[in-house]
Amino acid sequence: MSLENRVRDHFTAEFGESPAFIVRAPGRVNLIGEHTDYNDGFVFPMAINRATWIALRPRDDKRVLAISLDMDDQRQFSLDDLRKPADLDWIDYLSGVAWSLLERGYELRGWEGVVAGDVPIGAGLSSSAALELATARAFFEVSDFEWDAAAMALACQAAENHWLGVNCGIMDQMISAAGVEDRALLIDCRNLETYTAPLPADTSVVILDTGTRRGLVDSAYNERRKQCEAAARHFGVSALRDVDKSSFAERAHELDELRRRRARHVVSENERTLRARDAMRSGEPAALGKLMIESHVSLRDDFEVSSPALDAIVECANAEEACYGARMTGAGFGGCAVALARADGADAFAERVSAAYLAATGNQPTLYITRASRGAETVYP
């Protein structure tokens, strides 16, 4: 049964009538441009065909009641009495979005609904952004305001930053809000301008879930963010986005070893991301794959956010003839990698990589071929 039908049927059984609306918002996989978003740089994600779905109807009061099928749990809160969480739970993502929208002056109406998703949690595919944008879309349907993808992305990012305490950049929310079917989306994280590009013809994007999860990595993420900010101050710029390779080369020796490596990753990754755009536009899968491989090496050695499991599955993927290139994706330390493979060999590629990785690590991976989907939307009515 599809997730759309699942949330619809559960809603009908729970509330005795069909939902007034069904909304969805996708997870994402980032093809290239990692840890560049909070440096005002460039990222190149695509929304994937895994999403969070909400079947809902409006309420006449200021309460939100949500039933999570994934958590087997029901929670509610009042829009008039939002309380910042002490210990994070799934409902806090919904209340955080509500808080952020209210802070921005949106007038919100309550709703009740059923929530379910198939974006793996903790895998680096932005299950949290999918839940946030689906929640924003639910509020849009029952309230009276215009939908603006960038504004909704910024509101959901603020919820993560200030309500949930996760100091994330804008990429995850922006791609979940503004994804384009059959296209990857180059996002300029400074001004949120977007540019679409098709994947090279006859290629498939394969997500390689290592079966490992990131665990408590917020401190490591925030530490790297501070290191990047310190390097930017050294160069006298607001963000490492403003340092090109030649400027970095001239003054890199002035930085200590750690900040030099962190900055080198960001500077080179921004350049790789723009070159990836050119490779996509000119239909050069080998060039795009090479850039993905270089990105992984940089993330592993200079930014130090890979893991043995990620390195192993990337190595298994890159050893296959059908693979143009593979790299870790997401914050790192576990979760998923992404590969660009020949479309006609993608199924066999996934089977061989799965077997090779299992033999090498003992971990059972999950590999699936994905496609670029639309961003947050209303699918019913």
The other form holds:
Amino acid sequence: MSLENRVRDHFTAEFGESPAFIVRAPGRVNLIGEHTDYNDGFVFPMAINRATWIALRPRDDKRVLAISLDMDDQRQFSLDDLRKPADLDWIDYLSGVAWSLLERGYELRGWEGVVAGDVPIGAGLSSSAALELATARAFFEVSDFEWDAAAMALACQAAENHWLGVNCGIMDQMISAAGVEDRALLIDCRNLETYTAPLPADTSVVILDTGTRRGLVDSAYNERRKQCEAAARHFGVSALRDVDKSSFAERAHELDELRRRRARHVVSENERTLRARDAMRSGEPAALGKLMIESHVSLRDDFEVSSPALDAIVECANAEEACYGARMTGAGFGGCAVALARADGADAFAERVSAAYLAATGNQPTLYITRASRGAETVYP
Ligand code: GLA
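We have the form predicted alone; now please give the form predicted in complex with alpha-D-galactopyranose (GLA).
Zooming out: every chain and molecule, the one shown earlier first.
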């Protein structure tokens, strides 16, 4: 049964009538532009065909009551009495979005509903952003404010940063808010302008989940952010976005070795991401694939956010003739890689990479052929 029907049926069984609205917001995979968003740079993600869904109806009071089918749990909170969580729980994603919208002056009404999703949790496909944007969309439907994708993404990012305590950039929330069907989205993370690009003809995007999850991602992530900020200060700019390849080459020797490598990744990744736009515009999958391969090498060697499992699955993918290029995607240290493959060979590609990776590492991977979906939206009524 589709998730849309699941949340609808559960809602009807629980509340005795059809939902007033059904909303959804997708997870994402990033094609290229990694660890660039918090450097005011460029990212090139697409929203995937996996999402969080909420069936809901408004309430007359200021309460939010949510039933999670995935957690088999029911929780509620009052918009008049929001409490910052000590230990994170799924409902905190909803209360965090409420807190952030209220902080920004939105007037919110309460609602009740049923939540379910199929973005795997902790895999690096932004299940949190999907839940946050679906929540924002639920508030939008029952309250009285305008939907602005960038404003909603910023509000959800602030919930992550200040309510949930995760110091993420804007990419995940922005693509979940603003994704476009059959298109990848180049996002300028300084001003949140977006440019859409169709994937090259006859290609498939394949997500390669290594099956590994790593702790300590947050501390390593924060450490990378600090190293980038320090490098930007050294160049006398507000963010590494403002350092181009030639000014980097001129002054790179002034940086210590670690910061030099971190900055080199960001500077080169921004350039690769813009070149990826050109490759997509002119429909050149081989050029795009080559940029993805270079991105992985830079993330592995200069930024040091890959892992043996990610390196292994990327290597298995790149060894396949049907593959234009593969790289780790998202924050790194575990989770998923992404590959651009020939569409007519994608199923066989997925099978062969699964077998090769299992043989090489003993881990069972999960591979999904995915397509670009729309960002947060209301699907019913
Ligand atoms: C995580 C963060 C994003 C981004 C990526 C790395 O997904 O949530 O903001 O920084 O890592 O590109």
